[in-house]
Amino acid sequence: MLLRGRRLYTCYGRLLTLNLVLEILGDLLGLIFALFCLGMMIIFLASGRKRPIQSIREIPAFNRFRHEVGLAVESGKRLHISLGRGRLDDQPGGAALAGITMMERCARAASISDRPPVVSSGDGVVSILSQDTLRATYHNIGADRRYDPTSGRLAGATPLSYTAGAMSIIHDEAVSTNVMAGHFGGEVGLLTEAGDRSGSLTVAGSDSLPAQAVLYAGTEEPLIGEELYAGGAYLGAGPLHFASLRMQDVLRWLLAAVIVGGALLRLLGVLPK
């Protein structure tokens, strides 16, 4: 019995060591991939400065959005930017950062309006970051007096409480356009319905597949897939965002080449079925 216990203990120790090694290798591969993407972005950024005019495909949602922002400013109505309920220390944080970039461009476009944009989020850190971004944006354009600390709001800490808080903003704040860019669940359908009832336009995108399905069926201008992360480039946030689009195109071609190459190798019998 003692010998069997020692063997089990040895096997358990080896499993823990193997698990630790796999985690380190996974983190290392992730770091290498991130550095590879960063290197491509730097290369494309340097090459893009020599040819500032870059052609990108048309996304109707962003064209409609720019038009509606202008109408909102002229009519004295408010923009509502919903950043979802993703946390920055988790995978959905990327969608929230993309939403903050779009929020910054909205604040610049609506800076001359009597009603500044209002931002809602479902995470405390994201809410603080949205307030700081709004403050920095108004400071950069010389309109510090127009900044309102209550423009960045924590609508709720749970999915349903966040949805209820964001719905009250849509109904009670004279909102003409809703921009939903972040991590949502199926409850996003309640937000789109609230936008329809109030007669406001909804431009929405999410990193969640269930939310994308709801948004595709329930909004006039949905952002599908990676279109959410292209918002900075389409709204003129800077050349770095154009470089990120080119980097994404390279990754798509590499992924397509790997899929096609793997299929051919399997057909030839090189790879086992």
The other form holds:
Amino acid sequence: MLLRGRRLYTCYGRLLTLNLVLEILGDLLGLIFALFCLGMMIIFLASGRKRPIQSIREIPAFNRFRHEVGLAVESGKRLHISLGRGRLDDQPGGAALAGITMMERCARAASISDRPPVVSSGDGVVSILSQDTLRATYHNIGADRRYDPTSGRLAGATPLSYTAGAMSIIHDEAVSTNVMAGHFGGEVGLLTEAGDRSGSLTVAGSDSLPAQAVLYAGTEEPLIGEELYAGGAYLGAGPLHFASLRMQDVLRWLLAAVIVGGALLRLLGVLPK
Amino acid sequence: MKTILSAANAVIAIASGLLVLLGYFLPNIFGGLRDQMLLWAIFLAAFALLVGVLNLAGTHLKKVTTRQRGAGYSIVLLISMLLTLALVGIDLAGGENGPAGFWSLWLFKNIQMPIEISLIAVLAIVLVIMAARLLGRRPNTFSIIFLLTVVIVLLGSVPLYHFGSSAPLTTLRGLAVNLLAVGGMRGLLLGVALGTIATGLRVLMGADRPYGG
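And the form predicted in complex with its partner chain, for comparison with the form predicted alone?
The next block holds the full complex; its first chain is the one shown before.
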């Protein structure tokens, strides 16, 4: 076995060396990557403090969203924020957390409106977090009285019951703008259709690819790919959001370079097929 | 007092998050603690679902008592909720496992499943209408590419008088599904993964506090 291993090592020296390093690092590789990301965020945060005015590429959905929030406040209509049906203890939890950040900014912006935003979710934990975030937001801006526990709701516990529950909010509660930020499946099409029928604008993003395809076709302002996670930076949630956005941009280019470089090396025969 | 509580919330949340994260990377050291904390989280999530259902009932009760728009549907929801609880209660009283009991399964098979299947059927129609509206909504090159791809993949997938198995269509479908779509999907998933990491790190750094801190 050892001799066989040795022979393999000689044939594909480079590949096995890399594999050996990966094997030694094992589970630690993920931790190293997370620490690398953390380091980059801290560096970008420090450099951002020296240069407070930072330019980021324009995402039309966020410009439109800010405009519509203003209009909703003026016209006495309501914002509906849909946090999807992702569970917090699973991979879609990231999208729900990004949605909660956007929700917090919405609640702040619409705090002077006669009708406070209504938030729907399809998971008990996310629903409690949305209520807690709304309560904390109103408390921080000195508007505790505006907090209504029924404005953060569990609309349904299964994907389609959640969709049915959220559709009734869109239809019945004088909603002018829908913000959908979280984990959805293809059934999000029913929500965007409900938005269209009630004449409200829909700004939507999801971590799921089928939902992104539906949102691209069904909404005026879709958030594609990582744009959902950039909401905090575009809605002024703080300097760390800018730092994390820059970290994402740099790493995306780095990963793209690694993928293209790997493909080229394989094409040239340096890496075995 | 409020500040102290909010700081304590943040400390507990960040410490729990870090311990669970370390449990994944260093399972020999933190694995046991991670499993224990995840078990607690499962119990809390079940309780949160119950709180959520009570909150939903409260919302609809308020709609009925204040005679808001759609109050009729709220009455239907409240009656259905009570009936479901009663039927599952009968199962439990009869010594059966609640969700797997006779009446629970009867409700699932005869009410929930047909309604959900009807919604899926409506969804299919909605998606077709949506695709047809796309060019009116966003008339640009990407919309045309999107629609052309949808048409090619659909025609290449359906057994329509052997139309879907004709050579040019299967080649085009294969190119779209196996090459172009896979490349695009990987790009999007990389972005989503990086976004998820960034969101998680912000929570661990205490910058995002979805727990009202």
